[in-house]
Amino acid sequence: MILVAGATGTTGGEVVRLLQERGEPFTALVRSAAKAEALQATGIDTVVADLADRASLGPAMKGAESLFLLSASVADQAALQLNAVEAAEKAGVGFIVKVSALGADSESPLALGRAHAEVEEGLAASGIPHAVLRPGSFMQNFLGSAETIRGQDQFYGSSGEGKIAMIDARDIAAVAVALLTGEEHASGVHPLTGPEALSNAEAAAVLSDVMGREIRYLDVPGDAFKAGLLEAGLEEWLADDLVTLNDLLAEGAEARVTGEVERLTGRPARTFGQFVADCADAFRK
């Protein structure tokens, strides 16, 4: 049985959909009874547990052969995920697929990069066979700009002309499912990207072409970008991380394209144009 942590998120939800489509036995780990009821209504087995509550994780891990590990980007992410690793080790879970991030490193300028590195180190110390997925920026991040794309025909950032090999979250999920259900689990670190590297201006051109109207990218100073993030409700530490990330993107930190998605799933990664076409309703006036 596969246990899916983060089953109600963007990537985890797609993992659940793919496992259900394949008829694979799995259980979704959710934090509340309300979320459990919503999934159960669609025929999905669930278990209620909280990564912050170690006592709840032991029973949740019972019977799990593999674990998909993903949680929200919160300040205590490392502690939460290490709780899950500890519980998995005690329960005898045989394989873990963790979603990390490109650039995860104990010396990363990003708080999230350091947190992911801490969890990766904990996984290595646990002795549990595991695969680490390190995706770059998600195409789904554009959905956060859908309101200004609809209303103003533009979106904002501070990554300059830096090219970004964005990946569709659905492809991250497809890789995770391939690893979780394969005859032989492919341990190791897998850097995941889309099939092309685009600047935000080039992404705007793709949006314009697919949507049939001109959509522009406006590059703004980092302090103005941070102000917009704070206004949107992000915590300050996360806003600071995103400003720093945009600085790194401007320098080409995520410009390299890898072929890991196709190598591990047998099909090419989705292009940005495919993503926009699939999500066109979100960007349509």
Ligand SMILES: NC(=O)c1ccc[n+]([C@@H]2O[C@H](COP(=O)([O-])OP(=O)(O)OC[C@H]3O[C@@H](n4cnc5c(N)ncnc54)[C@H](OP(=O)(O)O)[C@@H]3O)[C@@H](O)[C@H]2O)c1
Given for the second form:
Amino acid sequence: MILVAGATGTTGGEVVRLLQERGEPFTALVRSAAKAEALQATGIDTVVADLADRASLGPAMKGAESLFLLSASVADQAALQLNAVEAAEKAGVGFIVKVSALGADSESPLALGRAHAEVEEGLAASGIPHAVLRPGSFMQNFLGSAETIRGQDQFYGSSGEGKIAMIDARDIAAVAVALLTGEEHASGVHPLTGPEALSNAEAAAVLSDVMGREIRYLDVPGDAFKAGLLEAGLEEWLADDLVTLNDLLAEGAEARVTGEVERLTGRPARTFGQFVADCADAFRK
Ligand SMILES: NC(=O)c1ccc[n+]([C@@H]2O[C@H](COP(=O)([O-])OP(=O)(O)OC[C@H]3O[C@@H](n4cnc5c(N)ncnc54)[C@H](OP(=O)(O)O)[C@@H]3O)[C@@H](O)[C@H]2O)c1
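Right, the form predicted alone is done, so what does the form predicted together with this ligand look like?
In what comes next, the whole complex appears, and the chain from above leads the way.
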């Protein structure tokens, strides 16, 4: 049985959908009985546990042969995921696929990059065979700008003309499922990107083309970008991380395209145009 953490989220939701489609035995780890009920209604096995509650993880891992490990971008992400690694080790889980991030490094200027590196180190120390998926920026981040795209025909950022090889989170899920269900579990670190690197102005042109109206990218200074993020309710450390990330993107930190999605799934990664077409309702006025 495969245990899926993050099953109610963007990437984990697609992992669940793909596993269900393939008829693979799996259990979704969810935080509340209400979320468990919603998934059960669609025929999915669930277990209620919280990565913050170590006592809940032992029973949740029971019978799991492998684990899909993902949680949200919160300040204590590393501690939460290390709880899962510890519980997996005790339960004898045989393989873990962890979603990390491009640039994960203990010296990263990003708190998120350092947190992912800490979990990667914990995984290595555990001795459990594992694969690390290091995706770049998700195309789904554009859904966070859907309101201004609908209302003002524009979106904001501070990554200048930096090109970004964004990935569709559905392709991260496809890679995870390929590794979790493959004949042989392919351990290793996999940097995952989409098939092309686009600047935000180029992404705006794709959005305009697919949506059939002009949508513009407005590049703003880092402090104005941060103010917008705080206004949208982000915690300050995360807003700071995103401003720093945009500075790195402007320098081309995520411009390199890797062929890992195609190599590991046997089909090309989705383009940004495909993503926009599939999510067109979110961007339509
Ligand atoms: N967005 C990007 O551009 C990007 C790029 C690279 C890497 N990443 C990494 O990708 C991950 C986020 O992926 P995503 O966007 O697919 O996730 P997401 O949509 O934010 O969903 C997070 C999932 O984790 C679950 N979760 C959170 N805290 C939990 C806890 N304490 N115990 C059990 N489950 C918990 C959530 O459950 P609930 O429904 O209960 O909240 C939800 O299912 C983060 O690690 C982030 O650093 C993101």
